[in-house]
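What follows is one chain in structure tokens, specifically the form predicted alone.
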Amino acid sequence: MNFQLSEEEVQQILARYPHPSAALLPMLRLIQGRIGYIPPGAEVYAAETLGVDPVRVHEVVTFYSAFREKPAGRYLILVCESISCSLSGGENILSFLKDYLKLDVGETTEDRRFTLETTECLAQCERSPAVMINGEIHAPATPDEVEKILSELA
């Protein structure tokens, strides 16, 4: 897939850092928030654009969670795997959605609905497990209440 951003984005992207490279967390973001992952001509663009290795963007696309390699579904469910979350209920609620979904973390349902995805933290310790579904934490949650949440969105 080929992806480029305006000249306009670019230039306010690179106004905010000494160097190019210092801008590939944004520019990857940017592109992300625009089409929803990093594809592999995406990735060639920025380091192009940035006079970044090609690899070293890979890394970094790799390395960090947030960034997607393959597009999600239409609703992405992020289920928090820290250890308070674990702890309170959390693998029960990610063994749940397994079973209700018919996925496998990082899959996508057939339809293209939904995305199942864990995280390290969403920062819902005191009130764990917690679960994000397209950026909205539901916490305390359980197996019960993400069903009805679902189902709502079905």
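Between two forms, the rigid core is defined as the largest C-alpha subset superposing within 1.5 Å. Residue numbers count along the first chain shown, from 1. The shown structure was predicted, so the numbers you read here are calculated from the model rather than taken from an experiment. First, how it differs from the form predicted in complex with the partner chain.
- The Cα position of S21 differs by less than 2 Å between these two forms after fitting on the rigid core.
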The other form holds:
Amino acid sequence: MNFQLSEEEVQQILARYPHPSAALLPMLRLIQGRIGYIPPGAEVYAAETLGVDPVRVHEVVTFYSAFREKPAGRYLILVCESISCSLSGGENILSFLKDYLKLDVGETTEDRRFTLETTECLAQCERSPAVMINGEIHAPATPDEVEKILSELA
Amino acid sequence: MSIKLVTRNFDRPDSHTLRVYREGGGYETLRKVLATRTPQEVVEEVKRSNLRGRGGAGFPTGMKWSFVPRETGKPVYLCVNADEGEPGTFKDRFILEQDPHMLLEGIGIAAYAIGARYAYLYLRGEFVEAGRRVEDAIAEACEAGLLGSDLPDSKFSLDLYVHYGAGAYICGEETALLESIEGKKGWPRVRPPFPAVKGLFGSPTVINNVETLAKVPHILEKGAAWFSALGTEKSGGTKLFPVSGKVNRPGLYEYPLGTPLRTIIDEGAGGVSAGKKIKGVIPGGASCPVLTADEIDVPMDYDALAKVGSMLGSGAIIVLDEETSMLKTLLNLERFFAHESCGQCTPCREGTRWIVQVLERIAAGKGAPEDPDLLLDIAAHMAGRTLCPLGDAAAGPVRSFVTKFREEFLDPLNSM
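What about the form predicted in complex with the partner chain, after the form predicted alone?
Whole complex next, starting from this chain.
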């Protein structure tokens, strides 16, 4: 997995901050956007490129829930569990997905196509319940619609 | 009666583009302010408008701006808090997606007022569409010579960068937000020093919410007196109210501060769905203590809600009907706080998890008669004992739900 960024990409994010260490989150975001997770080698690479302690990079990777230490499936399905979605039947979507994909929350299908996870409020409460698949919002979601979307994915 | 200031362009096609924003007179106010007003005059105008922070804390915006020391030799930073994550809240997302230029004009005026040459917009990592819209809007504004370096007006330059969060609610707390921009985990800082004196990269910093800044062009356009008169004596202007839960028309509604909660639910959101009765209403997002059906004539403003023991918070109204389980609702809210507690302060880290354990026990039908009092006791040991307001945010709902709906935390028939 090549997680290294081009010199141009590094310079572009460094230019936004007065201190290189501040570029850590955007750098990790770029790396994860490219290869889907932050492997240990990428933590060392970020630490060396930005001149920060490797332990601080690891601290950041583990603190922020969006950073992944292991790759997800090709499609990452996030089901909102927060209060407004729960009041509109978000639990039904989750239990449907568990049955349909035969997965528990946090698991990935054997063919590595789908990962099922829950998330906190996605700020889509006016059209709850909300599901996010690879960054795209589907709301309000019903089990039928979600099944249709998944069946059309490669 | 609803009044459209921040939402006035939302219904127009392509409302997010510079062309449409300019057709409605957009950026004229920024131009006039740069040409005719001193930074000090802008701060005074915003002070007189009684604009208070729309992120949750309700701090007077003009006063916040006036705390920034001049001539320290250090750069001044403006940080825009777009880390909207309070359950029930979706107002800033609407501004970012539907009218990002109104926000950018507000950012320009604020930066001029406090003397900021650089600004960071801290955007929730999950806001994919909002991110696209805001980044496009920044590019459009820079190309048109409205933002950026080397602008025609030599008094003003502003470089604005989008900094994406990575899924931590705590980074909406202003000092955790600063830590996050600096490339660290989002642990709130000890205050003092306050950000106005020592904030981002050790420099004087102002952190304002998206909705707060979107109000600023209207204040400078029509004047502080006009804006102030829209609201109550101590809280000027309109507020965005995101309404969700058991209502007929969930959505975003803009009303003057001081509008009764009942009016927003009935007139704005079309009343309770399926002809049911209200059991309770959370008036300002997940961290605000719940109100009973008897309490919803309260005027929606900072002081009136504080008087009835709750908060305006983000203004997010969540309606719970007669069939809603208060046990299940509180468990949902507290799981959120337990998940989002950053772990720095013991009362919050341990308290939120303990509360979840007790609620789960009651929900499993294994509750003890003393559990409601135990919950109140844990909450009492969290409130006011943490560095940031997350401990209070988790304790408030426990106190209000357990006190007002105590029987639901006792009766095994109400278990889930």
